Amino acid sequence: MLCRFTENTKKAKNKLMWQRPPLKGSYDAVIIGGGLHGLATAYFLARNQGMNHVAVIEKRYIGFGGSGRNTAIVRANQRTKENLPLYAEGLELWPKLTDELDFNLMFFNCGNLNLAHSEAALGSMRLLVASAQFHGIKSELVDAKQCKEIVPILDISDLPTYPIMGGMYHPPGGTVRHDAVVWGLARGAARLGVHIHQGTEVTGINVQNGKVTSVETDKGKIHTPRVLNAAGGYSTLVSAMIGIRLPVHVLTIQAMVTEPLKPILHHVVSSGAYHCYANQTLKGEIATGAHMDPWPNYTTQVSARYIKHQAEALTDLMPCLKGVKFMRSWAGLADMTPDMAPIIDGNNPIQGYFMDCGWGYFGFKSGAVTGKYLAEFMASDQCPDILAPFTLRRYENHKLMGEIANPVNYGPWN
């Protein structure tokens, strides 16, 4: 038996999609948060950029944050300039992706359909659409009746609080498999010699003249020139261990699924009137999202007025879905920044150290493709153009994005 057990632990190991090196005393780069951007970087600086000699630290477990916690919507409708290109090219990232690291990343562009419910969200729409387009993106704007074409269940008349009077219909949306997408980015990275260190905390980051030395864990102290802040929720804590303060707040967003379904709707719908937005997954089930919770804090747990809120939406709009139960429901957090746009920052004071995070709930959309740019800045000390404009000083300089300009004031952070 003690044989026969043996042989099979073997066997398990030799299955194992990555595996468990030791920590070494050195490496090239150290990426701190174990999740889409902190691997997506790791896997390009092996993949690109010859830099394998990489650690992923991840206090839990790889995916543990924002990564396993969304509705993995994926979609390059945004707003500015400075986001669309980098979106864009995200979207169109992931089945090559799929053909790269070997594995079935359940990239399926379903089309992304944006109700509006008043003349002034119709206006704010075309100017959406004007934009994509300007930038090559597919985008329309369609009436409530081609609403009703797109998603039938949808309920177009007067009854709803908040009639639909049109949408932006963005057909190379759509949604892509969140845990698979972690996995495949861990074993690829693996693969090319990155190592991966789950339960493992970052307890300081050690600096000298300026520049990055070394990282403290709580498994021992690893020396490296380099370190990616890509922690997510958990980014500011990570930055004030070097003394840097962030404008990024974190609030709790709360998603559910219902029990499995027929296939009934086959798009992701969003209405920004009703804070609502859902998707039917692969096992029937519509997985929706909600609002943030309107006040700054880091809990992952889930409220009763939440889940009324989104039976009440979700029945509003698409009245089948009455009598339909919630069977799980979980929360991630956000990193939101003043104006709704990333902070993807090396030319800070202190050299060698990086930071990507500030996402809000825009990060698993750009999570593979700012990975590759950034492994790009971190080899070559250059910033390309395509992330140049989110930098931590637009902030200092009073050059905010127009992306969603949030004029909530969550208190002094400078």
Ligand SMILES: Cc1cc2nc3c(=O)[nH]c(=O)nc-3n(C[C@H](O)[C@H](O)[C@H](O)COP(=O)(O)OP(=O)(O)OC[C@H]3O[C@@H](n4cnc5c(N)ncnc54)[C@H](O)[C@@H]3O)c2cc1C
Second form
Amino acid sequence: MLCRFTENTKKAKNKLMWQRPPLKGSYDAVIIGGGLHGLATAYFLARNQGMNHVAVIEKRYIGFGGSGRNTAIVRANQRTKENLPLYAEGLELWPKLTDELDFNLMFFNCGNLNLAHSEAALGSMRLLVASAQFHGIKSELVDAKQCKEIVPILDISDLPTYPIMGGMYHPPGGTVRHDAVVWGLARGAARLGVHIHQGTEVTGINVQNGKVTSVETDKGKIHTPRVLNAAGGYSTLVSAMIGIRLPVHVLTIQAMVTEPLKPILHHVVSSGAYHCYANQTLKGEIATGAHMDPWPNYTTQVSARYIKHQAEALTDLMPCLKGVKFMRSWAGLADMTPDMAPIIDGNNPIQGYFMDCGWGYFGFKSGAVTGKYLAEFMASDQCPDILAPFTLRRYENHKLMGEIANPVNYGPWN
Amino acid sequence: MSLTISCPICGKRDGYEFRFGGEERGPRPDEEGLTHEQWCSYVHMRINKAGIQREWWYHQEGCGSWFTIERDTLTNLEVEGREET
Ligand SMILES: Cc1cc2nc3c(=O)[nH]c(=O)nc-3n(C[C@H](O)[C@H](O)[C@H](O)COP(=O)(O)OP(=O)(O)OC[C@H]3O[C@@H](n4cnc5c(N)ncnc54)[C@H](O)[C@@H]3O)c2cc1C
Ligand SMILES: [Zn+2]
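Can you give me the structure for the form predicted in complex with this ligand, which would complement the form predicted alone we have just seen?
Starting with the chain above, the whole complex follows.
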């Protein structure tokens, strides 16, 4: 009797958040990639567009890609008029999505402080701040003393290799728990009828008369008129299945956390010159990143070189962290574009083929909002205005976006 | 495992001495009759092969040579002894 009781409670406790339905022979839309972008698009297709007959095909498990490996930083202080509105809406979406999904996404709008160590970086920040303010987004320039008031553990003396000269403070940014977003969206989508097939790999996409007809997987063929490439770091490989090359190179980006500490860092701090950003998680760890080996590869290896670099950068900026130990480090893939902006396109040149990739190391913050508009695009075949600038065609039209000229690229060397 | 690269002049050295120069993508297209699409394809488009690819490296902190090697992008290790194809 007692035994059965425990078994029942155990069952109830381990209730699946999404079911494992059998793979059907046809769907109205097939999403390749169970990351944040794929899951968000599936969720919004079902919720806003009435398209519930949708499959998310994930070769490993949901969140296996960048969506489960990122450092969870969200902000809306980008540089260009095409990017700012999307990120601003993305930031406003987190609390709404928390309610809607009935899942605690742990949105923590602690604010981001981006440090400048040169006149060049300050100049670039002036432009960013002006652009953000023009779009009604809170962002301001601060001097070194104000930096210290915001983050008291910063060393604003002239001892660091690159002394702090000021910064850009963006109060509405912060962090969101990345796993919660993946799980919340998956549960929300599944409740609306979306099928999530983990451990299933897409191996080909079939086209007839310029239209998508079906998708090949290692578990069988799926007929569908619409497919989305949301394969993150693997997006060029999926794109190759349909004969489209992308202006993407795949780099490995690394991150790490320290042992847990008492609360000492209450904001996201970042520095382009040091190639370092850090925040303290709610568990007390200092989560920090992020370096990239500049040669493409599909490993998710970490390197001793960057652990050393990270320790040097952190303790140079925040000397009280000296002696704190790193506990874990990991890496993920980043699909980098030449203009640091994503590629979102569809029905061009193949009817029914959509892509949402090239999100590099910044695609977490905007994943949910992009999914919302992409669902509209896929259901109506009309590209919403907010997504139109991200077309793949911009590269051959020589209209690259200006996101590359952000503070990361301005240091004491220019 | 950390990356080492074989420079034709200096021999096998630490990968961080080198600068990556991109996947081999054939000769620069002729300017005569060049379309925007061809130029974009040459400048921006990449294959990102998952496997062994031929690619360019520059020995930045060494002799300054430009050369190609083969590397397996799935293991991040140089594949030695394969003739240029
Ligand atoms: C260390 C690190 C730190 C980062 N920090 C931040 C940050 O602080 N803020 C921020 O905004 N962004 C950050 N990013 C970037 C962000 O994580 C990514 O841009 C984002 O997660 C991309 O989401 P996605 O859904 O497009 O792709 P992914 O989450 O990568 O999902 C793609 C999925 O496709 C699957 N797949 C691939 N090929 C196939 C196939 N053939 N068949 C089926 N499935 C397939 C993969 O298994 C994978 O699960 C960071 C990334 C990393 C790695
Ligand atoms: Zn050399």
